[in-house]
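Here you get one chain, nothing else, as structure tokens; it is the form predicted on its own.
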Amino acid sequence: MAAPTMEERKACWGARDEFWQCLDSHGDDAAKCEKLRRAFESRCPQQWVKHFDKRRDFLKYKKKLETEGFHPYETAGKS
């Protein structure tokens, strides 16, 4: 697989940014952003889509930690 050209990278990042913006404005309701998701997947290599999905999850988790702090998970039935 050849590396994406500069134009292809810009198209991919633009599609990603539009999709993420849609998710942000709709409270992560993916159903409302399905058309943008398909555009994102069609403009980006599959490995990039997986990477960006993981990155979004990480950034949301990081923001939650920064705003709410760390709360350790407490298991039921501790002994």
Contents of the next structure:
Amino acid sequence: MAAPTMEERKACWGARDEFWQCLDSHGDDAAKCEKLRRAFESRCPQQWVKHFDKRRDFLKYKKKLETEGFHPYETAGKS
Amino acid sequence: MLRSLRSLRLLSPPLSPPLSPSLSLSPPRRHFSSSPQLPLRHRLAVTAAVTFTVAAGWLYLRHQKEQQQQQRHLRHLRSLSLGQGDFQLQDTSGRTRSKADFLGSWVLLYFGFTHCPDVCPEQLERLSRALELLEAQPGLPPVQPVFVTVDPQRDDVAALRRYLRDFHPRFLGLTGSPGQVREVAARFRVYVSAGPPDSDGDYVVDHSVLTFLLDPDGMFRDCYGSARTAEELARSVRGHMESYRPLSPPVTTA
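The form predicted in complex with the partner chain is what I need now, so please give it after the form predicted on its own.
Entire complex below, previous chain first.
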């Protein structure tokens, strides 16, 4: 299986960006962005979809740290 | 700079005495001599001279401190002595390359793989842009961009050729057997870890995102993480070029 070309990469990134923009404007409600999610999954290799999903989680977490700060006792949970 | 300040004071013309008698208790004189109250202009001149001296001294000390920090940074990088020893890899035209082939030129080396989702294209774009910035500056030696794959199973010579077409035209791709690639990555302390394959057999390779700068003696000079911009890279490479002293007479490539 050949690696994606530059055009394929850009198409994938474009689909990802559209999907993420939709999520941003609907408060991360994936149900509202079904169509864009399907387009994103069709344009990108499966491995990349997983990678970008993890990346989105990381970026959201990072933003949360930057705006709200780090609360270790909340994330640790009840022991 | 201090010498010129001193000569400035010697060259200053004799000051005329104050016009209003209320400014000075002594009668008006033609030439300035030891009067109890210095004229304003002379006081200003002295203040300016002192300020200049202090400012010059401060700038000089700050420059010295920056030099010392840079030297310390270089010593630390040199002590890491990354990329020591030879390597044997295949380039995109199928030729075997070893380190000796790169002696005599500056090298910017990046480890990545062609199935990389986003990081590698970004880093290669940045490298290409940095090269363009360096090429635009006259008098600087050319830099050889090199891409070493961390996924030799999939990235053969043809795959690298296809991939690198989209980046700087002089980009050289290197691949080899898994053992050869593993050895080079280890020499540069680059972390490489292939992830689990999915149903298509596709997988991503987790790896350190670093661009290494090697000097014409094949010695490691600096490394750049993903956060640095192309402009910062170009500035840093130029700095290294300017402070570079060859270990031996320049190697003439046949």
